[in-house]
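Take a look at this single chain, the form predicted on its own, given in structure tokens.
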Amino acid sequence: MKKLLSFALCTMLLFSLAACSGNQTATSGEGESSTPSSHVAETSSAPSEPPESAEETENSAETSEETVSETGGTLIAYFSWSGNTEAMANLIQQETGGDLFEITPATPYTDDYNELLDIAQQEQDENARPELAFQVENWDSYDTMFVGYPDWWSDAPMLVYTFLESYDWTGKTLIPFCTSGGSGFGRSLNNLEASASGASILNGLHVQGDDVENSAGEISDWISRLGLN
């Protein structure tokens, strides 16, 4: 009888151990599966870049086209001390629709005419290149350049040569214009070619300083003969 009772107790104990082992296995299984599940959730929540729409692609193409600089423009660059050359530049601008640019020295010239003559003579003797105050920012957008100046001692002011030598003139068209008391271009036309290497230089126009205000017709005829259009 005792043997039967012991056998029964052993059997019951074995079933109890088996049941506990099964519960532990299930609990462990849930713990292992929770980690991969959390990892998958984190991966799927990572932001992804949406594909570029057709409209965005078109806008990008338009932006790229807008950044390409246009060429073929006309620039009217001039240095004027008394105002005569500036007046002539304005008349040329009215005929061509070009952009105006004033060639300005970093150190302004004196307002005294006699003192100015001495300075101009000294700059020529030294073949000086006075510093410019400003530069043309969009040089490559221009193909045609009118360059104007007063005649100083039968030559262009040395500041004008500083301007010419500051840029690449390859493939550009240079058209000089000049004002003076009567000496014309002097020797400046020969010097322009050396300072604007690579430029095609067309026939320029000289106007007496006192006649600039009445030179609109002469300027119009000159520009027409250049055949720029």
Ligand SMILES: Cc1cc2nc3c(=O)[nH]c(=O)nc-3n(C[C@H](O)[C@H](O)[C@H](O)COP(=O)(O)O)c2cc1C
The other form holds:
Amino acid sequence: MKKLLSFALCTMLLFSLAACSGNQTATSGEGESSTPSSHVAETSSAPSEPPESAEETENSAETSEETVSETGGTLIAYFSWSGNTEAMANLIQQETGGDLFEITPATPYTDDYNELLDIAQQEQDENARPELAFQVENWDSYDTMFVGYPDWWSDAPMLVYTFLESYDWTGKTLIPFCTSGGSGFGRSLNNLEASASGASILNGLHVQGDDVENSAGEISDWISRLGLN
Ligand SMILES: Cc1cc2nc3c(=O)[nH]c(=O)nc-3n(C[C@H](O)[C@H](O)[C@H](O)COP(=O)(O)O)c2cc1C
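Now the other one: the form predicted together with the ligand, given that the block above is the form predicted on its own.
Every component of the complex follows; first up is the chain already shown.
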């Protein structure tokens, strides 16, 4: 009877040991596959210290990114309603490696061409400053700004002046570019100076809207002549 009892106890002991070790494996296995990797990194890299919260970890990454801001960058800011100026901006980006920024109205323009003609005319008559949807982040990190737009009624769209007047241009280099049906920059070159006071304005380039796709060579030559570093 004693033998039977001790055999039964031994069997129970062995069984419960096996069950325990099985649970540990499943937990760590589960942990590896389902725990977010950040949590795994925290616990394994600093086992003796309390793990940082996820929020703290994110914030410290943001801070270190922010402190690494540099100067000397190139920005290619453009407004485009039907795509020609955007295509030109993309060619400039390929040539310079700069950052693209689309000047976007807070209230989108109509898709109707005839309606747009009237709206653009009215904005010009009122010397309007339509609101922008977005601002350039890290403005200070850019020294050279290409600014592009379509010719609207022989001037830049008023939105472009809102953009120019939103920033401090002191010490910046501004290089205008423009597409049109044939009029070129119109009055916009004179007006740019007033809205971007403090900027050094270099020679701009106008390309006819329907010639943009063949203008890569012209754009490359123009940028070489600008003598940017
Ligand atoms: C409201 C409006 C006004 C325009 N005014 C002129 C103009 O005065 N002279 C001109 O040559 N082209 C004019 N155009 C034609 C555009 O400048 C031309 O199509 C340009 O390439 C469009 O650029 P986007 O595709 O980037 O919007 C006008 C177009 C619009 C929509």
